[in-house]
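Single chain ahead, written as structure tokens, the form predicted alone.
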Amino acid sequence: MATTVTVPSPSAPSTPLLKDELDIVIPTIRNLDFLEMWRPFFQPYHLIIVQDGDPSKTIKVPEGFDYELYNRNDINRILGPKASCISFKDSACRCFGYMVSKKKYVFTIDDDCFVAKDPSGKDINALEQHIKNLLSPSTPLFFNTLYDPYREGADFVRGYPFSLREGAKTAVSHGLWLNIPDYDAPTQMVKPRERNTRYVDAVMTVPKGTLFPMCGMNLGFDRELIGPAMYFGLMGDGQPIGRYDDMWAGWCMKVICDHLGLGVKTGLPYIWHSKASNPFVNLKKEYKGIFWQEDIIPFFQNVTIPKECDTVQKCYLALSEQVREKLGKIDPYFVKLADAMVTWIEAWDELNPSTAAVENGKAK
């Protein structure tokens, strides 16, 4: 059975933001006690906790958290055969904790991540900063050169088109790491003693038509917006591939984002990375990703939606099918995945009836 854990929340001189309408979700493998240093900021919310691994193993969530825990067992529960979309012994699992969220929005993070300061040594509380980006515009369709014109102290510079600034609904914010850097094995092992120091004060929209390598360890979206395509992907164990679940599903995303008109930020917030993984052990989990990578990067770039697709869920089972066509021919496991992809979406709906005949966005 999934732990369901509820405690009243104390007393706090203002509502945090969004308190009712967003989870928090933590794959894990581990007790979770990195969540005392975030407790001033993440204890007024709802966490999901997505156990990884062995299913009879505890996990500990310290007190005062209100929290529901799912392990495989529960997966394999909730989702029957569909479970097999379901990345297992692989930080992907946590997509799961996105499919049972009831709330608009989801902020996910990994349990070594800690609270970073910023310049002047305050502690940046990243949930918050993740939520103003969410709540604000993006500006897809031209690049503001004083980056975010939403943020305070900042506007639209001369030049910019006042027919675009009302700017595009925000549906994904993808924050950054000080310490450690999201660097893949080759990069770790001819650079393992180098550690990410610069804080860049900025917040910018992804433009239309550029894809990203999104990372999932500080990671906000709309889950109303785009949370069927939020999908990480087989990886893990029995899969030939590893360390690619949160970059496919952030390229699966942004040509849906780009498609259906949405925007993507990046910069801002920092979180403290606090952990560096192995890199002899993340070669074995990437590499053929090195290799499939020259080859999946040009078929999103030139991948095309059709117009009639003018939903989320329209539009990642139409990439499925040009997922099993087109890359299924570089490895049979691209034909597995592209089946997966159509499985996620058949779960996601089965679970979020209400809003599977729902339009998430229109075609532009």
Contents of the next structure:
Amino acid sequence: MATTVTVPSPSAPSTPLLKDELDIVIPTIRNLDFLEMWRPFFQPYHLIIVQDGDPSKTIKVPEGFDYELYNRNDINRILGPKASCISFKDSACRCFGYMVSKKKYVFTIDDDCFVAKDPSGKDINALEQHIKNLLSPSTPLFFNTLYDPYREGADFVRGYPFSLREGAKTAVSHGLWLNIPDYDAPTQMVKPRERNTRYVDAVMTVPKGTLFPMCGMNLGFDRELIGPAMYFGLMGDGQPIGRYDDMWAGWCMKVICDHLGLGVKTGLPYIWHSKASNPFVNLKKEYKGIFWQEDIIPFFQNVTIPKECDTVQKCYLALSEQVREKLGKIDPYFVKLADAMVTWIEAWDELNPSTAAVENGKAK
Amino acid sequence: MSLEIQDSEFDIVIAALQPNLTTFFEAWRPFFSRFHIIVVKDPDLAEELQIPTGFDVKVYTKSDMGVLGATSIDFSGHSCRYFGYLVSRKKYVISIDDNCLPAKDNGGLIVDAVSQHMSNLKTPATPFFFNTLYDPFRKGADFVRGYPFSLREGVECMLSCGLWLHNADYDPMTHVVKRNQRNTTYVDAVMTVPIGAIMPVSGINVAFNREVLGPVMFPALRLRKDGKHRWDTLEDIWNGLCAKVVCDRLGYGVKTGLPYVIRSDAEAGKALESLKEWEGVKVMDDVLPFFQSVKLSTTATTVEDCVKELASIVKEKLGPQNAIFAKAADAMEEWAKLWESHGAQSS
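Since we've got the form predicted alone here, give me the form predicted together with its partner chain too.
First the chain shown before, then all remaining chains and molecules of the complex.
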């Protein structure tokens, strides 16, 4: 049951807190100091901290937060041999948090992301906006030119068919970032001083059939609707590629959402991204990805998931077969990745037995 | 990869559905005065037009439309602007409804909608992959991590669809139910409508490459009770759907977002009357599945070819469902002929 808290704003309808239905998943290798700034917004929620790197290091969680913390030893203990699918020395490890969560919704945020201000100077409650996005429908079949029609003050425009105005269930809410933009290494190097200062006051649905680069820095999703598709791949230590974890998850997720008739939103909320990672390090990580993605994108643009795949798991497994068959030709990494995708689903179903049997969505 | 576009390559086309255009032209003067302007008077409008001096304006009226000879295209009401598209001799056209004035942006500055449309047409569109920071060619933005490098050149933008503050472009049902709602959110973004995605293009505030897209910029779909209010029409919506399908087929781009104009309330209270016999409530439910699934053949390599093919598919698939679609298909073919004989040249 949703817990409703009345926000003191006479005209705006209140957004449910969902404090017992949402987990906040945070990967970290350093510290969690950033949580202090988020305290007013995050404190009601349960946190799942996924500690990357050296498990013997103690990560201090600021007082007053309700949390569970997993380091590499915990991941190995819980998953056994299946732990091979969880990346090490890369924030991709965060998806372990998705797997162990018992909640309907997940919000994930990077530890260098802070509270941003809207143009009026007010602090943005990013989590509240993600909840709004997830609780209201998406409109993937026809682009509404006034963007999110369910937003207060907006609506469907002339010409929008009435039969489509109920919308589709929203599976993912993709937020954006002010200050340090999420650029690839070459762009970072060419434009080291560029900052994103433009606040675009819109949420919109990414149309069906359209792919986009999903950034994992500020992301909300309905775990029950799409959770098993949110695998962040094999990155980091021992892998030939990095900084494509969220991208990979986003492409898999989008083709599955399109197949199952679920919606994906992008736009608000903004967070303040404070840390620019080292572009030279990034270039090394991304290098193979830059070339591989030229094949990966056409793969995802043309992939078809068999009609009988009516659960996220079935869709994901069908996808993994095609990854093995088609992308495996480019590099043996993709065969490993396809294996890891299968392992991920096995691990997911093991840790989430009740959802394994339930249909997460219907194929349209 | 910005194109060099001169002011002299643009015509501004204004459909006059009201006689007194003084306020309109005075408000737009700073932005319109350097352009050639085509004003097309609604053939049903009896009164003389009032247009202030100081503009390079050519006015076309019902008698000018006679130059087309007998034609099945109905240029009355909002459709009169399309006559302006036909007689223009410029490469680009910008068209804004006569009840719209320049808007203010979030910083309080008056928006030069003309320059924004020009900028949209000058810079590439990126239909093959959605950029989460919207227009990557805008100052202060770029392609984000994960955007394939081979897709960063983009394609030429052929159609720029702007938006409206205050009185938003809603259907009459929404106007009635949400009679006090006004659009006050200025979304500071331009974005490309992805390939395969379709949207309702509002004719209230558009700009396009006339040389290339002219043959598909037609008033073909008319509701039986097509009227003077925007909500009585779907001709621009149909036009936009056809244009998008053609652009997708030929690798051209369509953008949406900025610029905003501010649209007056003049019509808002009258929506209830239109509801009585409004067939628009069902029409789009038939139209949309059609456009979602239509596939133009690879042999259609020009806009004209695409239009001819689209018209025949419309006649075959939609015609039987409702006579207005069969008429639309005829109008599309008629427009193609008119375009060939009257529209094609640019100076």
